[in-house]
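Have a look below at one chain only, the form predicted alone, in structure tokens format.
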Amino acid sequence: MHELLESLLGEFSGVEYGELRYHERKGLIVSVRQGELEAANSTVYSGIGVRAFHHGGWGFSSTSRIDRESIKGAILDAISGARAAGKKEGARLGEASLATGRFAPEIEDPLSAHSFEEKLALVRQAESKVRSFPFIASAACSYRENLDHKYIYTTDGARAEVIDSKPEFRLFGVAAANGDRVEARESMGITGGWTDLLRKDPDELAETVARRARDLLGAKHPAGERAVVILDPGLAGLLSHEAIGHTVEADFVLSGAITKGKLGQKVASELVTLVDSGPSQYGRLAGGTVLVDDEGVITERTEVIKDGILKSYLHNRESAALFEVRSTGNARAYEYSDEPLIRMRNTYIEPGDRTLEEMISEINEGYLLKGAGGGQADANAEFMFSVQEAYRIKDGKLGELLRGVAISGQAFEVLQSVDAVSKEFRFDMGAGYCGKLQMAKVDGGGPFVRCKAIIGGRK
């Protein structure tokens, strides 16, 4: 493959830039619901995505046929598209640290060393464990893996071979009594191997799901109010990704996101440093780990907010040129037939110096919120997220469990109100995907964060 791609770079004549991205993906999905096999799908596919850049315009083409003539045809199509779209002579791409060589995460126990039967047995056992509790009305479990192999070659110097391995595991249970039903879920997603994924005991996760669903079934609903809250690492990560991260993606900034023109301004408490990183920080297993982006750029740790000050947007090479900075390595494509877009990787708030116990003890009235659910945010950083568990805090002590809780607000106002950040840190979104026009594997997390937000409930 090296020789083929190298020889084809010479076909990019008459344009300023050319890019070849070979991508092979081996995928597996296994799911069981109510004791029955729901899905057992194994896929292998590959192809080449081709881009050309000319006078500020892009052309893109792709082919699943890995032979010289088919790839040459895709190159010609991409060149034609770039020439038709290009209207600005002198347009350029931003500077970047281009990758050469082989890049792969540290994997001690590869997924390929474990059989389909072993993976199916894992799913069946965990689903059966959840369903074994008498108060559980329904249960489901799934395992998924993506094994990626890429070659990224560009006319200006990238020559990268990239290996990736991303497994994930999900558990779901519904408790029911007297016509009432409530759900609970747990998930794990990493960049790594089989043993890495199962560092948490699946049986213990199953018990956690079942008992949480049972406890929530008997819990009350909160009244709506603006309150002091402590976000757990999962909610800190969700806030960082959905409500902040998208507003600093340079394409959204150029479209008028709330962060436009605010570099260098104070947008959060001085206790907040928010980062988007390609390499995994605080350990090696973050699910959104990207060592080389899909423009062949070596990724980095990008401080988006430093001590409360907005420091950087997230860039591909095109936006980097427009802002006169270097690419941050945020160009990502989900499959070979997708064009790279500006996407997040691992987005998180850095840990502080407090303990969770101290943070709780200092609250007269408030809530501890645990377990990120679904939600949404917009270009103005207005958000609403559901929360699996909420515990009332009264006079510095944890109290009753509440259910049906949602948290909302304007994300930068919430970050301005942060007055304590814990030492404890974890990534907690590795089983998730971001859906900005195409899928992307991401992760998010952080410490426990104390702030003010709007709590919504039934009353």
Second form
Amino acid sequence: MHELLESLLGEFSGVEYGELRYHERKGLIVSVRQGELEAANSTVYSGIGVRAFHHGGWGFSSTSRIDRESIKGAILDAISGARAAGKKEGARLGEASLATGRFAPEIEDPLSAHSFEEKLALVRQAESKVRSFPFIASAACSYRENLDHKYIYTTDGARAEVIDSKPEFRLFGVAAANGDRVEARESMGITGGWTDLLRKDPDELAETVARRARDLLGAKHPAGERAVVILDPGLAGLLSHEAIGHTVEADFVLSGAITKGKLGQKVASELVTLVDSGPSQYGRLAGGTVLVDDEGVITERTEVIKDGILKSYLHNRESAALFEVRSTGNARAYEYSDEPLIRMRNTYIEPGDRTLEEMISEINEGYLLKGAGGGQADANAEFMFSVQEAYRIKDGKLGELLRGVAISGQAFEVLQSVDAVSKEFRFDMGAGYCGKLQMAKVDGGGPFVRCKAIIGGRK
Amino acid sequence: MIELLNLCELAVETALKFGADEAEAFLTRGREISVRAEANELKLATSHAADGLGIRVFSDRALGFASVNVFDEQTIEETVQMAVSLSKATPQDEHNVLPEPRPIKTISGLYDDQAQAFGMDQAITQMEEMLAAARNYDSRVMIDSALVNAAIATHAVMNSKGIKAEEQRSLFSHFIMGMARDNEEVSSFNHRFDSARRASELDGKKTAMEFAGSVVASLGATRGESFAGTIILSPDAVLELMIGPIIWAVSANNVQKGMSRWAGMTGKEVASPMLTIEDNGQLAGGACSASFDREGLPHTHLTIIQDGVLQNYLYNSYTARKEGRGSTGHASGGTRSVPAIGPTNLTIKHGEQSKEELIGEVERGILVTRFSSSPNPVSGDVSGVVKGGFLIEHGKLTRPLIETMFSGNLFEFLSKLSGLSRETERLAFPQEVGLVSPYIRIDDVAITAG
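Can you switch from the form predicted alone and show the form predicted together with the partner chain instead?
Starting with the chain above, the whole complex follows.
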């Protein structure tokens, strides 16, 4: 592959920059619902994505045929696209740490060392465990893995071979009574191998899902109000990703997101340091770990907010040039046929020095919110996301469990209201995907965070 | 054209040779061009091939599936071998039987004869017209991104029971998203999209101006109030709030596996008598129509809810076989996974009153033009934020709203409908679902202010 790509870089004539990205993805999905196998899918999706840059415009083309003529054709398409879209002379790409050599996460127990039969058995056993509880009306479990092999070559010097391995495991249970149905979910996703994925015992996880569904079935709905809440690490991650992270993606900033012109300003409580990082910190490798981005740039740990001050946006090479900074390594493409876009990686709030118990004990009236569901946010940082469990807090004590709710607010106002951050930290979005024209595997997390937000209720 | 079915045949025969009892090949070969704008400017022109082959096999009624996007003989053989080897390791299931062929009627209007000639230049011109229309509407309009897309694809499906079909379809779509910015004030995001089988059916300028109008109208939004009142959902909000949970509840797989609130409810009232929903995969020229489904069976024109009474679930052949009945032709999905179940072109029957009349009768409520939520399809619980909305007081729209939420249960909302508009709008998500819907009014909803 090296010789082929190296020799084809010479075909980029009449444009300022060219990029060849070979990406082979081997995927496996095993899914069981109610004891029935719903999917045993093995997929191979491979090809070359070709990109050219000229006068501020980009052309992108892709081909699944790995032969010189097909790739040359794709290069010509990309060149003509870039020349058609490019209208700004003088536009350029920013400085970056271009990768050369082989990059692979450290994996102890590779997924390839485990048979399909073993993966199927894991899923069947966990699903049947959830279903074994008498109050469970329906159960599902799935395992998914993506094994990536890439070569990223650019006309200005990147020569990277990149290996990746991202497994996921999901459990789902529905409890039903009197025509009412409630679901509970748990999931795990990491960058790495088999043992690291299954650090939590799947059987215990199955029991957690089943019991939570049962407890939620009997739970009441909270009233709607603006309240003091404690977000669990998953929700802190979702807030960081969904409500803050998107507004600091430089393409959104350029089109007018609320963070425009606010670098250096105080946008959050000084207790808040918010990071988006390609490498992973804190234990096993988080699910959004990216060593080299899809422009061939070595990724970094980017401090977006440091002690409450907005420090950086998230950049690809093009936006880095416009802001006169270096690329932060946030250009990512989901598959070979997708063009790189500015996307997040592992997004989280750094831990603080409090304990969860202290944080609860200081609340007169409020909620402990657990279990991130889906979420959306806006250019103005107004967000909404769903929460699986809400525990009432009264006079410093944890009280009854309430049905899941949606919480909302303006994310920077929420971060300004943060008055306590726990020591305990974890990544908890590793089975998550972010959609922005194409998918991206991301992770997020944080400590427990105490703040104010709006709870959508029934009164 | 012959070539695709030949490749399918090669895959099916190879699977039988390797020991599968039944085999199905689904193949797509397509070409797609698109032009994208970012931050108010033309940014990217792309062209790429969209190829894929999915092979489903049953050995002793056990499932295996593999897919690949490279079509040489050796790769196809390896992929088939993978599918067969998976089927030797999976559990038996008596319902794992491929469908028998049924007569297929060709649906007209799914391919635009001009599609081959639609090139990058035309896509760029259309994009420039969209951008200009949005910007000229009001200088405060900020376009975050916009997309013009043209795709041609041929789909072929063949199985060892005699199903053999192929069809060429075109699809044109566009999308525009952004906000309005007035000095420090940034409105909510909003977007508009449309798609159609023929290029001439799309009007980019109209879409762009509707988008621009919606974001400008949402400037000056203020927090709402908490009350129990009426909501009126726009077709966009209907799509966001209602369609997912309804489709979940009528998908036979969810019904059979205890995940649908409407299990055992056919023939029973599940909604207000005002509500009638149909799905028509045979609609001539429909953005989500096709002459056959993912398994090679014809789509149908199916009534899902008639006057509030649940009529039918959506089946593929697996779920149909379990109940000893026929598929409704709702097998969905692409080449990279086993057939699922999905809707095609949905229509919610319109009412008799005008949208203005619906608003005029509301003492206190909200007109919801965009809603952001993650409705839970199992319980029907929904709680979300009004992203585009106007307060209604004494029958009149008084001001735009932000940070206003409403909550409740979608399945309960369906019995509290108090009006459907005469006017309908057509929305089509490329390759997912098409919807024609009126404005829908629902009474007695819990609304929470920020």
